[in-house]
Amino acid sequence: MIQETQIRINGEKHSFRPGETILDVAGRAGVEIPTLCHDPRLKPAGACRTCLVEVEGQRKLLPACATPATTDMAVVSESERVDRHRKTLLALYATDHPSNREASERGAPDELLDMIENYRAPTDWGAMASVRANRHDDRNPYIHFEPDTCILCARCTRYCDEVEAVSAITLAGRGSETTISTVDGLSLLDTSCEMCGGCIDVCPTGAMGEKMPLTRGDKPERELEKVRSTCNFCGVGCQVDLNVDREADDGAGRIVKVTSPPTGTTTNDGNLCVKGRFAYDFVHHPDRLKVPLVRGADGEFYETSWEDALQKAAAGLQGVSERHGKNGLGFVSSSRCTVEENYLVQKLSRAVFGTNNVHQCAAT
């Protein structure tokens, strides 16, 4: 017989499976425990501290990221002691850090002053100035690093090597003036950066942000509405979530930036090429096509409605097909297109149209 095995949270039991941390079967079971530098993509560091819980049986505080649930291990979430730990922890990461949002939330939200509002932390410990060093220079068009705004989580190089095996940045210099930093400091368009945007996507404080947005004095993420989608640049399928800001253009409504979070069930798992995060202004082009149009007898394009342009492009193709054999024709489809999409394309080729002369452009 299978024993289960179980861990205690607040005196509540629950099952957990092998290789499980504390902070996985809380987050199970709805029980909250902060944190500023785990992703469930990254490898647990530990870093930021404000997961640290009570374990019975343990002298010091454990990060419940980090740390493996054992069979009948009783946790405390919730206590004067991990109360009193989180206040005085984000009262130190609140003195170098700006204290009000205009100065730090110009391009995402930021958790760290969220955390402090939560928990009540004391925000009268005096503030110094951040000594971290800056890259205003650099030349990218869509990275920006606000160094005032940067805890240090490192979920960003953790990203940039975990995930995308690139290691375009990491942590530099000692003690306060520790940064996030390239080799040489050097842009990051001279660094093996693939300008994924994976950093942005990972930094809970906003310190590293989307260049387009900020230069455009749009609103932060959290006055955003966002509106889920799947990009169209190739065929894998990427979830995104298109952020909106609808009092933009007058009330038409602009995307003002692209982020696909994690869920675990989708083919990205919240990661996303350059394409997929910053090429979403070709939407707003004003030479883009946004009804069907056919061409006239003068050779001119006019405005018609779906039905007649179905059936013009069916009409097309048969005559095509009556004057020189099924073999006269060619389907070609697009990576853009979704798997289901090209499906179709050759099934209208080959079932309908009888040929086999059907590609797509990424050949997959």
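Given the structure is predicted, the values throughout are model-derived calculations rather than measurements. Residue numbers count along the first chain shown, from 1. First, how it differs from the form predicted in complex with its partner chain.
When the change between the two forms is described as the motion of two rigid parts, Thr5 sits in the same part as Gly126.
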Given for the second form:
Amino acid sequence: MIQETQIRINGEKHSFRPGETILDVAGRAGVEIPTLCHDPRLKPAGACRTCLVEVEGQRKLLPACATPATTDMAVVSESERVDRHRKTLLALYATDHPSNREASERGAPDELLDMIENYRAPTDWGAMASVRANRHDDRNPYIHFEPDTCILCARCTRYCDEVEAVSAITLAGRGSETTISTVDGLSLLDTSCEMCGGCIDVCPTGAMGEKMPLTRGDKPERELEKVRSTCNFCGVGCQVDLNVDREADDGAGRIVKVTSPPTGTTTNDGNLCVKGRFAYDFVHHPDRLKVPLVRGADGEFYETSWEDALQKAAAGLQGVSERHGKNGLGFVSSSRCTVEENYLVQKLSRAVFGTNNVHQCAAT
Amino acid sequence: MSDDKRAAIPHGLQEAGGLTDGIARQLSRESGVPEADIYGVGSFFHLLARPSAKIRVCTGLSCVMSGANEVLEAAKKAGLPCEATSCLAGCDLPPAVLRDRRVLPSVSIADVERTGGDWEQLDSSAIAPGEEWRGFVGPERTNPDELALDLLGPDDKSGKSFQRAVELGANGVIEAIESSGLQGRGGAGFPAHIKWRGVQGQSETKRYVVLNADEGEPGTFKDREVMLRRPYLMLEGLAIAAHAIGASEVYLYLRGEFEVPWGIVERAIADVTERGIYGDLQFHMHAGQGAYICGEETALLEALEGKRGMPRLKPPFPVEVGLWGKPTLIHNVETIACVPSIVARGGDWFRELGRAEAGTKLYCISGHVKQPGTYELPLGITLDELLEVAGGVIGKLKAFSPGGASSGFLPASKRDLPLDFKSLGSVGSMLGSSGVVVLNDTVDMKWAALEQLRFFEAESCGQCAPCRIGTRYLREATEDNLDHGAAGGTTARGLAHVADVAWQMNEGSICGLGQAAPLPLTSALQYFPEDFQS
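The block above covers the form predicted alone; next, return the form predicted in complex with its partner chain.
Up next: the whole complex, starting with the chain shown before.
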């Protein structure tokens, strides 16, 4: 039996399970506590300081993301002190962050600017020029880093380490010059990076972003329509959100980026791999096969019906079998197939064509 | 990859001559530690991050007031590979200069010019060739029975206080510590016995004792003197602590600039280990790599584990989750050096040595004072009493920092305040590490505040936003070079938002660095507003 106990948030009682943090309980209770460095997949860092709340009996404000709920704890998330904290903290962030939304977002939503607006934080404390260094001359095709917009929440470095176990990027330098870097500032291509793009996905400000939409100058993400789909690059079935610009290509519409659904909502838990996140250009490629093609007597391909195409394929296979024997045939299935599909391919090979020459491309 | 391999990374980078191109990858192949992590560590620490700098001139307040900037200019002119650096714990012999990893006291422009551009030739003419240097220690040793540390006394190598601790047993020792009223002397003044009992009461049986010898608070150099003069006393304190809390391993974290104390402590460890006077207790030495923040206990633990020295969130505290997650007792050098005499003479004896608070205290004094040095005096003396034994002020007293940069500035009118944890805390300052810096009326307090702000900006670890952004903001606001055009055309310039920024840094920062960093500016504004009207 799970032991249930209670804490109070702003005077209201809420039950919690052992191991839950103040933020977990507040989230379930619909109490808004702002966060920037939090991600449920990561160990709490408590570094962005936006989630600090008052806890009765504690002199200092405590980070809701990292403070475990305990029995009879009394938490205050709305008070003059917490409000002053949020306003002054966000005002400080604003002095070290581009105020121009278009420039700072570069396509992705900027949670910091949203938060500064929501909490009506002052934005007139003056501005400091960014002193954060970038990787030198990174020729990788996918991942862009904009140090001016980075707030050092370290979601990307912790994600790369704790979720992907790749550790290609790190916090580097220190103090106000702290930045996100690779070893020796090398291109991501020359590191252990697998280009999963998780750093882009977890970034709250768009400092980590896709190179492709940037170079195309597409619309900001909030103006795109998200269409939920299933990645077809392998059998795992990761859910993806195709971000569609309906007005592009003269109203024909175009997928301009792929994002992962929020963590905790689908089986892939917000994670994607390089193929799922970046390999979507094929969708609009002129060479993409959309209907079956069969080669005519002149050697050219001609469109045909599925029924006809399948019959021609079956006849071809049977012809080989008759001319060269059963083992004249071999079947290779794709790593893009599910396990069920792979099963059917070996069934086709063994039961229909009577050969054990069956393989799958990921089996070697 | 084991914890040990990661822990060895800073040393590996040091051996390789710092973070040069390709070294992180090479160490990664050898250790299995991810190469980006190694790069992150190397780029964090001053002594590793810029391997080409061989000469580092201290730009702490006491050193700058003694011509450090001129020495730095001369070094640049002489073509030495040099840069400015934060406090080198040599404020009593300014200006202090670091040659590779060795602190040279009282370096003059002539010393710099004599090198002929060869940094390895730099030496201080203030010390005889080949001699190890020490600072001045006072007052005169009239009654050793009233001194807990007795820096001028003989360094007892017998280990007899440890024997006494064994007779008393763990609880007896902790009771003595409790009755002594010993407070942590690193800065926080936390009652020592609470930590000891905290570790003792853990269910986990693997525990550690860690020595914090990362002395870096500007104005402070007492731990250096303890290690130079009483290394055996310090080791005995560590052995007693380890015995009391049930630890079999002690880690000593010395700042990397302490090359001379390192050698002395290393020899003492070899001696006590060979003689076996502390049983099979193991001492491990770890060199810091240039980061003031690692004096913060949890940042120190991170550095010991071979990571970037970024403070952890507390709670949990190290007594519960410390080095490699095990219960850990961390003490400053001076605190641990008080332990043997407490065990030998009893807690009441120690308590009676102080005034409102317990024990004697090593006060460091530097700046505009006739005899800078380390003075062991009853805890709770006033600035005037300290000045009296230190020969008095040079010129007319204007202001003083009672406990390093973190304690801000107090005006001359507070000279009769007891220099103890409670009294100084009550006026919004702190005793901190009791690094007293004296400023006379030639000093512009806006300038002095700016020097301290530069220090905190250079030493902020960068982990949390209030400190990372706030330290830089306050420096830029004081210099009045913020861009007020870009952010909506504000008219409020300069120091208009200091109160809010300081409030935020104090409320929002993870550790004491960010919480204390605004204090030099806010206290200077409070007590010396006229120095800001220009």
